[in-house]
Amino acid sequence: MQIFATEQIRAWDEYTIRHEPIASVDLMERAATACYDWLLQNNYKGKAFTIFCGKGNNGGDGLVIARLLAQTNHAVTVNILEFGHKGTVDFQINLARLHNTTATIRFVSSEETVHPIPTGDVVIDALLGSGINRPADGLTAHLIQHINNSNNEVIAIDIPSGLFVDHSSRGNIVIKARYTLSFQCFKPAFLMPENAAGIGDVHLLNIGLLPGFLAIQDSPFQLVDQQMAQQLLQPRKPFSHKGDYGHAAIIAGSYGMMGAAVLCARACLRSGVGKLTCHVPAVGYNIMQTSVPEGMCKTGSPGENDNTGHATQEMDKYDTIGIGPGLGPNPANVSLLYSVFEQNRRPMVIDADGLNAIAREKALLNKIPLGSILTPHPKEFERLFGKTANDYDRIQLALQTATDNNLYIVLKGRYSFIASPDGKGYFNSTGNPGMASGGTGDVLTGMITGLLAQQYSPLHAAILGVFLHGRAGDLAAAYASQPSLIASDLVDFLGQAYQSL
């Protein structure tokens, strides 16, 4: 699914108006009716509503919702932000229609004309919409603060007022919605952690915008969804054998952190790899052989540090390598990475303490095999590439870094972001807060490593790995709850995640 910014969404509306064809006021009716239907289907039938409207098309949506509610015997009060202009044509048409209902209409022209919001009323925010290009100020900002201070439940239409669609809103005065009812596709703003307090739960409503537009409009961002994941999945051939599905190596673990290595190895095997060799320190040999009997195991040569030494001979024989989980803050990790990068120039997966070693020894960045996949969480990303002022800047830095170094960067989070060297970015749609638990990143590293070994391209391995990782988490949470979720649950539910595709 493509992710569109303001101008692209407006162009999609215009494309539909021209080619369906449909009048813009009728398209507004369709969008607002979808919101009205959502309200009735989600236990808001019979409640009282206070609706705030600007005089743009977002306000027009609010007026249609008000009319539909009033016509079905809901108590409705509409507050229209008044700056002395008539508003858009579609707004004016729907204001005239609203006058023929029982809705109470008020015009807010100063702070003195702002009325208290009745306790228990559901507030509908249709003040500004997605077309704003500067922060809310003056009376508009006062009204937003008034809504936020009311403690009433707030539902935003299209996007919470005051929030920018495609750049940072840090410092803006923004509506804090419980739900955001938006149309047709995700906007970049909905995918940024910094906007979580404003957007609440986002619900996308299909308003019948013509799909033909998608074939002529490119977008730098896409949402990884079920359809995309299904298209990437490679079916197994009936006469295949384990040699057809790759030989992967996992270099992981140290004293007290062998769990990370076990999780990574188990996930790699569950992802479908043909063969796996685990390179672990001698202290972890019995743990790995017992916990992961399907994997082979190598340790450092006799005389090496039993706690941290990893065998690094013949690394070129592997189809791919996953390195980093549980290595610990060992200075020897730097030389370990140099050795591995020198021996094997195929794309590999680097995570956790592997990334931290690169952050300490920045020269390693230029030694990483081209096409490799880095999987940092935000703090690891910051240590690697520097601080950014906001989430949008971090996304842009990930894209620039991926392009400059011919690498793929999986920036982990609620909507994990995959930056591709071709400048395109992919937000993942699966996953839940229960996955904010130690070890889930190690599982992801193992999964992507296994997919790379099976000859998925680096981009497809990253996309499919992140999607299946989140899907396994969703299935596990549905079975056992989000608070109880642990990393090994993801491995246990990976088979069902595959089945879901």
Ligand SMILES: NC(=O)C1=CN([C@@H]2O[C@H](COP(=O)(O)OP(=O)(O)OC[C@H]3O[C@@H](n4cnc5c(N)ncnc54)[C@H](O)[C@@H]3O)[C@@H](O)[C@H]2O)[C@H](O)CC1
Second form
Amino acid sequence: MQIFATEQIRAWDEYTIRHEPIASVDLMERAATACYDWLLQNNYKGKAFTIFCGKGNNGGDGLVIARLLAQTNHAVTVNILEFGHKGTVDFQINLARLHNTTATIRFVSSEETVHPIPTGDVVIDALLGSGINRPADGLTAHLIQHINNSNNEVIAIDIPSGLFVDHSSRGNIVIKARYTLSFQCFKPAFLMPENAAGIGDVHLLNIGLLPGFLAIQDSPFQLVDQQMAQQLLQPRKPFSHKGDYGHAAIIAGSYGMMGAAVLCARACLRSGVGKLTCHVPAVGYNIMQTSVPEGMCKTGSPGENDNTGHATQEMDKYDTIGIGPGLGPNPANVSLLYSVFEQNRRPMVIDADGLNAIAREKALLNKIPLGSILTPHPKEFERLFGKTANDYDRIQLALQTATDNNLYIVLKGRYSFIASPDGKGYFNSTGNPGMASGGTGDVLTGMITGLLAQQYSPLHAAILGVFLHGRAGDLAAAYASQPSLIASDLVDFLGQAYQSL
Ligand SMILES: NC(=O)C1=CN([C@@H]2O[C@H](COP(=O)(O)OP(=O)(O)OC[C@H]3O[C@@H](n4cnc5c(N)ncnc54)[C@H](O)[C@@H]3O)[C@@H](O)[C@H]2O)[C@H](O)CC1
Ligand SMILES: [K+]
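Can I have the other form now, the form predicted in complex with the named molecule, not the form predicted on its own?
Below: every chain and molecule of the assembly, starting with the one above.
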């Protein structure tokens, strides 16, 4: 599913108005009715509402919602932010219609005319939507502050007022919504952690924008959804054998962090790889052979760095390598990476302390095999590529870095972001906060390594890997709750995640 910027959404509106065809005021009616229906379906029937409207079409949505609520015997008070102009045509049409209902209508033209919000009223925020063209200030900012300071529950229409869709709103005053009811598709703003307090839980409402538009409008950002993941999944051939599914290696583990290697190895096997060899330090040999009997095991020669070394002979025989989980801050990791990069030029997966070694020895960056997949969390990303002022800039930096170095960057988070060297970006749609638990990153590294070894392209391995990883997390959370979710659950539910495709 495409993720559109404001102008593209506006173009989608226009396309629908022209080709359905439908009058813009009727499209507004359809959008606002979808919001009204959501309210009734989510236990807001019978509540009292205080609705704040600007004079653009976001405000128009608010007026339609007010009318539909008033016509079904709800107590409704509408506060219209008065700027002296009449407002958009569709706003005016709906203001006239609202006058024929029981709704109380007030115009707010100064801070003195702002009324307290009755306790228990549900607040509908329809002040500003996607048409915002400057940070909220003056009376608009005062009203937003007034709403945020109340203890009332706030439901934002389309976009929390004051929030920009396509770039950072850091430092601006923004509505803090419990729910955001938005139309048709995700907006970039909904995928940025910095906006979490403003957007609350986002519910996308289908308002019947014509799908034909999708065929003519490209977007730099896509949402990784069920449909995309299903299309990528390669079915297994009946007469196949383990050789058909690749031979992966993982280079992982250190004293006290062998669990990361075990999780990575189990996830790699569960992802469907044909064969796996685990390169671990001698201190972890028994642990690996006991915990992961399906994996072969190689250790560094005894005595080498006190048994903490990893074997690095014959690295070129593997279809792909995943390196990093549990390596620890060992200075020997730098020479380990140089050795591996020299021997195997196929795309590989680099995570955790593998990334931290590159952050320490930047010369390694241009030794990485082209097409490799880096899987940093935000802190690791910052160590590697520097601080950014906000989430939007971090996304752009990831895209630029991916392009400059011909790498794939999986920026892990609530909506993990995949930056591709061709400049396109993919936000994952699966997963939940229960996955914020030690070891889940090691599992992801194993999964992507396993998919890469099965000849998925680096992009498809990254996309399918993050989707299945999050899907396994959602299945695990449904079974054992988010707080109790642990990394091993992701491995255990990976099979069901595959079955869900
Ligand atoms: N397909 C859809 O998503 C549909 C969305 N709808 C709604 O339409 C709005 C967008 O309406 P628009 O008139 O373009 O702009 P807004 O109502 O968001 O903006 C109001 C108006 O306010 C002025 N303005 C901009 N920034 C500020 C500011 N910081 N302070 C004060 N005033 C400001 C500017 O002049 C704007 O024109 C969308 O969000 C949906 O709610 C349609 O209803 C149906 C289809
Ligand atoms: K709004």
